[in-house]
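Single chain ahead, by itself, as structure tokens, in the form predicted alone.
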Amino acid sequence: MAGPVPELEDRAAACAERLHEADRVLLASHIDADGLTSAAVASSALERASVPFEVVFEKQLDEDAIARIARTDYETVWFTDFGSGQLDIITDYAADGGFTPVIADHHQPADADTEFHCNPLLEGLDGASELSGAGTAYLLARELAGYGPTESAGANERKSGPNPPTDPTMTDGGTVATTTRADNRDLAALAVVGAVGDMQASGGELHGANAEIVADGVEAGVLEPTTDLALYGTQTRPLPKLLEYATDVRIPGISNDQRGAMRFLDGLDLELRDDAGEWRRWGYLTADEQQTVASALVKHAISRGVPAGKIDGLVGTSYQLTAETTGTELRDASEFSTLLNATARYDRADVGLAVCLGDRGGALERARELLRSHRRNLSEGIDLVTTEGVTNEGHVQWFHAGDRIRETIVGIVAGMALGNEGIDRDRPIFAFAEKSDEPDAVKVSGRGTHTLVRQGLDLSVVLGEAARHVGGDGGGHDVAAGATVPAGREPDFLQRADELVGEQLGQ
């Protein structure tokens, strides 16, 4: 079966064959939106191939987590959205514990390898912008589709090992019931949610291998890419809120100005309120109405002196999930990914996975409750950083949140704060937060911009080397990375990180 990414077809096929041969599989994945969608894609593929499996989520795939996995009785472990960067540890435990690792990841690999390893970086593709963890899992899912259901297990049969992982987020796999296809191309929708959630839509759209997966989703009838306003909340936010919160491209008189946004909309010759007088949402406007609002917004931005390059950022590609209801968080890939982040980052990965697998009842309602709390926490975190400011070193800027921002969202806060008053978009930002489960360690997240990456920035290298310099470890992508460092060693970490960024940017 020809896959969408020829460069990785052989690797994906070898991994899929090993998974199909397994009596049962332990599926381990990360807790962000890309990790959740990776797990959902993998779960669905295993379910359809009738391969018994269980799922465990890890906040961080460190040696302790790998040791827990090795202590189970699973002979095959499928790692999604992590594993490549920990292969040196995984291979040691695999040899001692007698399990076979199958890796579907897109992060920088460690200086080790294993037989079943699918990663775009191994074949010259960019894992930060061309293919996400969910996209890599999707390649294996496409190959697994070639096997079809096995004769040895019914479609819903499950087996648990005698010593399953004790992680409270473990859950049995489920079925994506609404759009199932024999070739698994319907899973492209989840892969795209993962890519968008992993900030891979640089320049307003997905590129490279991601674009090929989008094409699969369009062919399967589960995705509809459209040229649209590049604003978050087109499905769920009332129009004034949509414009008021449009801060990626700041428009004087509208951004962060509720009354200004309402005056702008009231000045248009359109019926933008419903019969009850409530503001309509963008997703419910007709194409002509959307065009009128967008054109007026661009004219307003020009009149207020917004640079042409910034105005171009008002328009991008949105990825609509056609099986989902218009006006919900699940219709748009960007809003879907935020909903998922609101689950796993608050220790409820099981809820996010259930939503991915089609639960539109209790799991979706719980996810929405978590999303409301997540938004409050992000808003409070951004206010904290903007109010207290950041400390500037020679080439980087940073803040230490202590225990005031949850470690699982401090990186999101840092990325969203870039460009706010007093926070420079022309240098990377590092955010520190205490780790609730490791009192002697500190989480550090690094965020940059794609412009800085084009100038040579690679935060995966910076955080990895600087963390190891002080006895920690880290990694990730060029534009976003994370690390854990010993508490009290932050100054030494920053000194080394600042040196590395200066070298990368030639400053």
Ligand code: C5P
Contents of the next structure:
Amino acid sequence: MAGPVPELEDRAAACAERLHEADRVLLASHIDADGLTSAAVASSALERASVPFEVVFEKQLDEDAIARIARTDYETVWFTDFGSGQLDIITDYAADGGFTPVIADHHQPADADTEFHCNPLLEGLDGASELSGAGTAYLLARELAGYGPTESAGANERKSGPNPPTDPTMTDGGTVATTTRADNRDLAALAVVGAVGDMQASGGELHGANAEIVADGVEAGVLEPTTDLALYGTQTRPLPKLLEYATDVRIPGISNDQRGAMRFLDGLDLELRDDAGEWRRWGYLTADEQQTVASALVKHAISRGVPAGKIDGLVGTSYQLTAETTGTELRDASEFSTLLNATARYDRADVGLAVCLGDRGGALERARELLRSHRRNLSEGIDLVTTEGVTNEGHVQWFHAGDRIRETIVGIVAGMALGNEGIDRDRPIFAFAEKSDEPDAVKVSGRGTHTLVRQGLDLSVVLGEAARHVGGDGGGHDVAAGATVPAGREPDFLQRADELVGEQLGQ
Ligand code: C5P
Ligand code: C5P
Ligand code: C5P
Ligand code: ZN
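What does the same protein look like in the form predicted in complex with the ligand, given that the last one was the form predicted alone?
Whole complex next, starting from this chain.
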């Protein structure tokens, strides 16, 4: 079966064959939107192939987590959205503990080798912009589909055939054709949510292998890319809020200006309120209405002196999940991914996974509650950074949140703050936060820009090396990486990181 990403087909096929041979599989994944969607893609594929499995989530795949996994009596462990960076430790434990690792990841691999390893970076593809963890898991899922359900389905107590409560395709419409289920192409929708959640889109859209997966999803009838306002909240935010909160491209008279946003909308010759007088939402407008609002917005931005280069950033591709109801967080890949982060980054990966697998009842309600508090935390975190400011070193800028921002979201806050008043995009940002469960350790997240990466920045190297220099460890991607360092060693870490960034940028 021809997969959507030929470069990785052999690796994906070898992994799938090994998984299919397993009596049962322990599936281990990462606690963010990409990790959750990876786990959802992987569990759906295993379920459909009638391979029994269990899922565990880890905040970080450190030695403790690997040791815990090794102590289980699973002979096959499928790692998704992590594993490559810890390959050296995994292979040590696998040899001792008698398990076979199967890895579907997109992080910078450690210096070790293993038989069943699928990672875009091993074949010259970019793991930060061309393929996510969920995309990699999807490639294995496509190969797994080639086997069909195992003949010995009785051995694993699993029903074959549709299983409504946990079936990702049985959403409101429940209309996905069985052929696309048979080849697992319907799972492309979740893979795209993972890629968008890892911020792999650039210049407004997904590229490379991610774009191939989008094409799969379009063919399968589960995805619809549309040209849209590149603003967060097109499905769930009332129009004035959508515009008011649009701060990535700052539009004078509209951004951060509720009355200005309403005045702008009222000035258009459109019915933008419903019968009850409530503001409508972007996702419900007709294509013509959307076109009118978008052109007026661009015109307004030009008249207020927003430069042409920035105006391009107002429009981009959004990825709609066609089986989901319009106006819900699940309809739009970007809103879906934020909903998932709101669960997994707060120790409720189970809730996010259930939503991915089709629970539109209790789990979705719980996820929405978690989203409200996630939003509050993000906005308080950004306020904190913006009011207290960052410290500029030669080549980097940083802030220390102490216990005021949760370590699992400090990287998201840093990324969102980059470009705000006083936080230039001309150098990477490092954000420290205390780890609640490890008083002697501090979490650090690094975020850069694609422009800096083109100039040579590789934060996975910087965070890895600077952390090891002070007795910690880290890794990730060129544009976004993280590490754990011993508490108190932040200054030495920063000094080394600053040197490394200076070298990479040739300064
Ligand atoms: O573990 P993982 O790959 O999932 O995490 C990726 C992280 O990197 C996400 O939290 C995402 O927000 C961040 N990222 C970013 N900017 C990019 C690419 C990724 O901030 N251009
Ligand atoms: O939380 P997550 O990393 O998925 O957020 C991805 C992006 O969504 C952020 O960088 C931000 O642009 C947007 N976002 C937002 N308002 C929120 C949550 C997310 O604008 N409340
Ligand atoms: O936690 P944060 O969002 O800053 O993570 C950014 C990226 O760095 C993620 O891809 C994450 O998996 C990676 N990371 C890592 N090792 C760590 C911490 C984060 O590889 N110790
Ligand atoms: Zn990822």
